[in-house]
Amino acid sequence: MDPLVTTQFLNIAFGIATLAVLALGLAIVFGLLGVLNIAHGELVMAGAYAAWIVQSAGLPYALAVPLAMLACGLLGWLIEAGLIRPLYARPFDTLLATWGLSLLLRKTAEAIWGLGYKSVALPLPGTVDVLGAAYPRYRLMLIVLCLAGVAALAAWFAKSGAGTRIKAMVANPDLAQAVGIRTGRLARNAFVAGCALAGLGGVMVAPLTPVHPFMGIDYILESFFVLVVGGLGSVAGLVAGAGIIGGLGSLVSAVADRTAGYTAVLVIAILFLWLRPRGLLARA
């Protein structure tokens, strides 16, 4: 197989699964929840700043991960507490309220780490051949984690008792409630997954591209395509929506240029919304 075809493809699987877990905390928290988390984006950002933070100070690349995920899960069960908890099935007043609480997140990294970009060394540099094609290490990695990592959400959303809770709660609130399941507690553990995860995604892409406060805007703006293409509140659609985007992004932008990219992705998530609002493989 030619190098240039091989290298393509591998880009645009890259770009499918890392925007499949980057929009997979904003697909649990609006797909299950109904809350549109306009700070998703900035959590992202701030799970980047906590790699960044641990490779500041010389310590192992793998520790982002659990302070990531661990700063940003307490941030959100802060935020559901305080902010959304009021709120469950009012998606425009979540909007709002989310929606300032993006401004002062990205005001507060501003002011402690300034607006100047900070740059996150690969943690896996080097190439490795694939068909003939010398690949980055560490995007391989992310590629092989993501999808592992989408595929065992999917099976436990399937297959668990949690899982199965879950999918009551959001069917029917009042008669899972009257059945003995504890909906306010379900809403607040997957509110604050859903937190975590976009603090793992920061971790990923952190060294991939400058962390700064403004970071948060683009994925924000990229996971919502993916749930406007894709539907809300299935894994098949988080893939497919995250299938289509990513795949065309990444390849109308090697075709062209990366503005060329963003337009075709503005395009089709319009016409998605104008044609077919509820997605392609929306929940029933």
Given for the second form:
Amino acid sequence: MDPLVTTQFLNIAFGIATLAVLALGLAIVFGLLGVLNIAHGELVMAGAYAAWIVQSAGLPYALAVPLAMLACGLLGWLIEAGLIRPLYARPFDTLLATWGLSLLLRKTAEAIWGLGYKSVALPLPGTVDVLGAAYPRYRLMLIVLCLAGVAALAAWFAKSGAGTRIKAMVANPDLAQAVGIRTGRLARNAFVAGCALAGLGGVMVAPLTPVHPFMGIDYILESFFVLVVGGLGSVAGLVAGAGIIGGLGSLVSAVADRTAGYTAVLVIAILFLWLRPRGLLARA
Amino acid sequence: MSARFEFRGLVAGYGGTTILRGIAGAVAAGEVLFVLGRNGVGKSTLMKALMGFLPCREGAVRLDGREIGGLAPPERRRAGITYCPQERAVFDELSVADNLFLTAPPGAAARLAPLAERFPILARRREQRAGTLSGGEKKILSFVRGAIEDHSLVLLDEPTEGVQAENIERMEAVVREQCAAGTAFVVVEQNLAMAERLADRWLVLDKGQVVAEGSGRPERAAIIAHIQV
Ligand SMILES: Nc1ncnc2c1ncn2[C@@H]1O[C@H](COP(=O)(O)OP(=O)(O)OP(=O)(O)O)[C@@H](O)[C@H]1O
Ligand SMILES: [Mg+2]
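What I would like now is the form predicted together with the partner chain, since the data block earlier showed the form predicted on its own; can you produce it?
Starting with the chain above, the whole complex follows.
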């Protein structure tokens, strides 16, 4: 294969794999709790800053993973207790509150670190030869890890008792409580896990993008489009959504330019909202 | 009677409306209490209040002498109460097997064996989604899920809705066996014949209050006026 084609193909795979992980946290929270957390992108931003802090302190990059997940998980725990639970079953109020929170988090980051871009060096420099194309080692590692991670999560959700209890809670919350499932606790844990995943996403993308207080906006939009296209409630839908949004974005950006890529994604998302509002693979 | 389960002065409703206006009842271990009444008088509301789905504005609920009126549904289930609701009685998205064993206590599989013989549909459809069952089959699944929980109190809200006569007989046999082992039942039924065969106590609700009650089998003549539309 032409090395150029191989590179483009890998770029598309990279776009899909990272987007799937970035959207995953949002999908968990939206799909399980019915809560659209507008501040999700700011948690990605917080994870990216965690990576920058770890690297600036001269510590091994891998340390950023537990640090970001802990910090974002803790933030998530506070957000759930302070905003999400008090506004339970009031989706519009939740939307407003998490939107306000996203402003607050951006301004907080700005106050602490300023508006300037921070750059995070690649923790894994160099390239690997893939079918004659020299492809960045770090990106290749992310493709593999993201796909493996999403596949492992899908298997866990399909097979584990906890996964089944989560499905039960989503399908019939009253009956779930009647058979002893503490739905409040399960929902809180799901929210915290979603936030921790956003932090992980931030650590992943930090070396590939400028780190700054407003970086979250792009991620929340793209992740939201993934959910619009893929539909809620299944990992297959998430992957399909990430495939269409991430794949289309990378493809159009490659043949035309980045703006055309954004436009194509927006058009697709609007078409889906209009023609197939429940998404590609949503349950009936 | 030393009551296994008793409730007194229950006042509860949805939002601002009051449905239950001071309801009392009791059932001893090994007994079946039937709750009868016309459509919409608040029978299911009573069951939801007993399981903890509706906060009681007034009243007390006791299980084996322990006040449980402040407990949420998952905690009431841990305290030993099984609840089989009238509507949405199974998890449609889950398989029959997952419905049975999702949160089943130890020993549930062994307790299922004799029940699966009585209700072979469960074994036949074991791996299928419960959503593919008919209304009556879902009621059987819900009933059996409750039966293998092996609790001290079972709340059944219209367990025979849509169930064929032969399966109703089998359900009654299971209730009798579990009563003999000491379980107490509170059963909401439209099916008066079932109450006439099984009841140790009964009460009739109307307009959120108990308008008639008694022990032993209910006399059709005594309650028919309260039940007919
Ligand atoms: N979730 C709810 N919110 C508000 N009102 C409700 C709700 N559920 C029931 N009601 C009302 O409470 C009253 C009692 O309803 P309930 O379901 O307890 O009656 P029921 O005796 O079980 O009737 P049925 O025999 O039809 O099952 C009815 O007037 C009903 O409209
Ligand atoms: Mg009812």
